[in-house]
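For reference, the chain that follows is the form predicted alone, supplied as structure tokens.
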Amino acid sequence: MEIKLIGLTKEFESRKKGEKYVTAVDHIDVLIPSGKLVCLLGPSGCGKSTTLYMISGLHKPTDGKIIFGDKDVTNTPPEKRGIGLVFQNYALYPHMTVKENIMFPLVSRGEPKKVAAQKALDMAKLVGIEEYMDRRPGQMSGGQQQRVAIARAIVKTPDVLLLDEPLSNLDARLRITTREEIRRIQKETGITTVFVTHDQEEAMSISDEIIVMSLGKVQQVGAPQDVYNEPKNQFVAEFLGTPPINIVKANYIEEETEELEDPEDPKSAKKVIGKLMFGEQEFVDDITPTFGERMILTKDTRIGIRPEFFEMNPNGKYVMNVVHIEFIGRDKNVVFTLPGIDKLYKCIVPQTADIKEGEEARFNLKRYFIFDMIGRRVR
């Protein structure tokens, strides 16, 4: 089931004096492909859960439309949307057994108990809890309860499965195994799934696509690795990645060289060469920006360098002052400063790299991003 969100908006009454409304979701346009697992990813308060609740029908949009397939369900009640919903706290009935919890949606809509019981057993086998059918939720671990909640959500064969931070109550090791199970179940059933999380590692590991949100707006949509490799702005670049990307403030210096053939054209009268300086070091000799880029870069420039973009080289162009080295398996996590900049940065290098704490090390850069004063990616 394909889902389209068109100009979707949600406003709530504000508790602040002088502010009537607060916009939780701000005119977002999103296409969620049929049969895919898509993550709504972003920090707390970015609007991702509110978006999920509008898709489910629990929140009514202030504006915009929600389309399931070719059907407008914007004003359709939740029980008629064909959805399965899994909450953060599981919302299981404590007085019922696992079997009864899973059967509940089927019995509620009038299916015979024998048929419902067989479907419940099939779902329990799918999520790997068939041996716990006679237990109550209080007798199970958090991960097992989460599987019961998922089985209950999909036993009625919904068109859409919605999960709101379903792993946040689990410990780190259990989160990994449970998210792998969710991915397996989604692939086996082929249900269009929307998964809300603030954990970028979680989103990157299981989703077909991620939708990165901030302040109620969609920042970027795409396959996880594409969004990581080619962030559209500084927010996306900083939100994705562990350790986080290094953001280095730089100064753009413009130099004018020889006259061109048409001196009357103010945009092309001179060939312009620009260079970026970060601290005491020149970043590139010649970035030759377009006229539009020149106007942006002269105001405020930031260079984004992911930790894995560093390449240690004794003859490298740049210098770092090594402050601390952490060994992380086959790699080293190097904490360093740059000449002329009083700030700590991090890079990841092979364990064989010949660098020592308290000494200078030279490096080159395999890649980098350039952002303007408001975080837009220039190149």
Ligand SMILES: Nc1ncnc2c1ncn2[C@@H]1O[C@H](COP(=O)(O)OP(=O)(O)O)[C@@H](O)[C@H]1O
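Form predicted alone done, so how does the form predicted together with this ligand look?
So it's only the chain below, everything else dropped.
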């Protein structure tokens, strides 16, 4: 089932004093393709849950539309939308067995007990908990309880599965195995799934597409690898990746020449060559900006360099001061400073890189991003 959100908006009366309302979700336009697993990803408070609850029908939008397939469901009650919901805190019925929990949605809509029991067993097998059918939720681990919740959510064969931070109560190891399970179940059932998380690694590892949100707005949509490789802005670049991207403040200094860009046109801009300085070093990668770019390169330009973009090289263009080296298996993390900048950065280099703590090391950059003063990506 394809889901379309058109100008979807939710305003709440504010809980804060002196503030009338908050815009939790701000006119978002989103297309969730049929049969895919899409993550809503962003920091706490950016509007992910509110978006999910509007899709489910639990929250009524202030403005905008929700379309399932070709049907406008904006005013359809939750129980008529054909959705399954899973929350962070399992929300299982504690006095019922696993079997009764999974059967519940079927029994309550009047399906015969025998049919419901068979479907419950099929679901339990799908999520891998069939041997616990007679236990109560309290007798199971968090990961198992969350599987029961998923089985209960999909037993009615909904068109859409909505999950709100379903793994955040699980410990680190269980989070990883359970997210792989969710992905497997989603692929096996082909059910259109919207998965809310603030954990970028989780989102990157299971999604067909991620929707990065901040302050109620969509920042970028795309396949995880594409968003990681080509972030549209500094927020997205910083939100994805561990260790995080290095953001290096730089100054663009213009050194004017008299030449006109178009000698025929006296009003055309002067051709200006400039240089981008980061700390005491000049950024000498191919950075002669176009006229358009020059308008936005300023004293507050930032160079974004992912940890894996560094290439240690004794004849490299740039120099760093190595503060600390962490061995992490195949690679090593290098904590360093740059001349003239009072900040610690981190890069990843191969074990074999010949560098020493407390010494200088030279490097080149395989890639970089350039962001303007308001964080838009220029390059």
